[in-house]
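What follows is one chain in structure tokens, specifically the form predicted on its own.
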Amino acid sequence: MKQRLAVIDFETTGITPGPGCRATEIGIVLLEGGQIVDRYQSLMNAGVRVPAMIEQLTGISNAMLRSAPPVAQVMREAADFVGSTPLVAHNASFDSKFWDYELAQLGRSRPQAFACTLLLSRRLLPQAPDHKLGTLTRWAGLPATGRAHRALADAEMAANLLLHLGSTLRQRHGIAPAHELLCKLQKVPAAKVAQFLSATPA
């Protein structure tokens, strides 16, 4: 995958962004030429308490966030780090909501689309036992990147999965995996994936 791409992951206090549910950590991995070329990671303090269940899942505590930089500073840095680079996430419907919400607090919005490795893996790796990020990483023999449910480790796992999906497209279908194609493919019904890929020029 030669194109420059930004793979992101958020840890949050809940599922739906809003005044009482905010991002607590972001991890971003920049891919270029099929390799990780840069990373950004930071905890962020949005002044919202982390529920005990979420703290147990992520290991991110209220004490850790008290000393973290303010959310506005982190999101400005993250948005500047990404710029207009095409975006990728695993379960992008979740991460895109938080990206958009936190950018909106700064009066900013994203110009680019998100490709989703969850949707893509369902279409390209239907034989996998399930399509959770950790399962796919183990099933495909991809590198372990650190503790799951920490943003940078998950972003690196998603980046490695994206490279694996790109190899699958090239080797099995002879297709160069550009971001625009991935965004189209993830919307194709599973029953029509083979037809879509056979009609896609190499």
Contents of the next structure:
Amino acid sequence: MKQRLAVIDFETTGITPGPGCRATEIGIVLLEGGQIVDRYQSLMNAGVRVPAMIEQLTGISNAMLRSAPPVAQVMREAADFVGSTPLVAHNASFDSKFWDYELAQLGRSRPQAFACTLLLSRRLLPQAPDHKLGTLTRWAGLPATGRAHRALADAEMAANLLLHLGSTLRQRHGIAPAHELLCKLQKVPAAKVAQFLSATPA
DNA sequence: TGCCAGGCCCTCTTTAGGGCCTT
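Beyond the form predicted on its own, can we have the form predicted together with the DNA?
Let's see the whole complex now, leading with the same chain.
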């Protein structure tokens, strides 16, 4: 995987972005040549309260956010850090909603596509016990990256999973795992994955 | 007051329902 890719993960106050539900932390890992070449991580203060259940899940407290930099500053830095690099996330439908919502608050929009390691692992690792990020990391013997449900640790886990999926494509199917191909593969109906892979030139 | 996502994927399906996955 020689291409440069940005793997991102958000911690948030809930499931659906909106005035009362905002990002609280972002972690970004840049991959190039199969290696992590750069990282970005920051808490961010969007002026919303973290529900107790979320604080328990992530360890991110209201006190931590009070002293965090403003959301606009962090998202501006994050968007500049990523630029037009193709994006990847685990369950990208979730992270892309927050990425797009928070960029829209700055009057910015996303130029690039998201690849999704959840959709890809359902297609390439159907034998896994489930497709949660933590389960896949342990099941595939990938390195521990720190406290789960913190943005940079989860982004690194997703990056390691992406590299594992790339190796699977290359070794098992002789296919180079370019971002454009990953975006196509994740949309192929699960029942037609084998047919798609065998028809894809190496 | 009470409500609270949504896209994907499977099946006891397609005029539907429920589990998965993210916080």
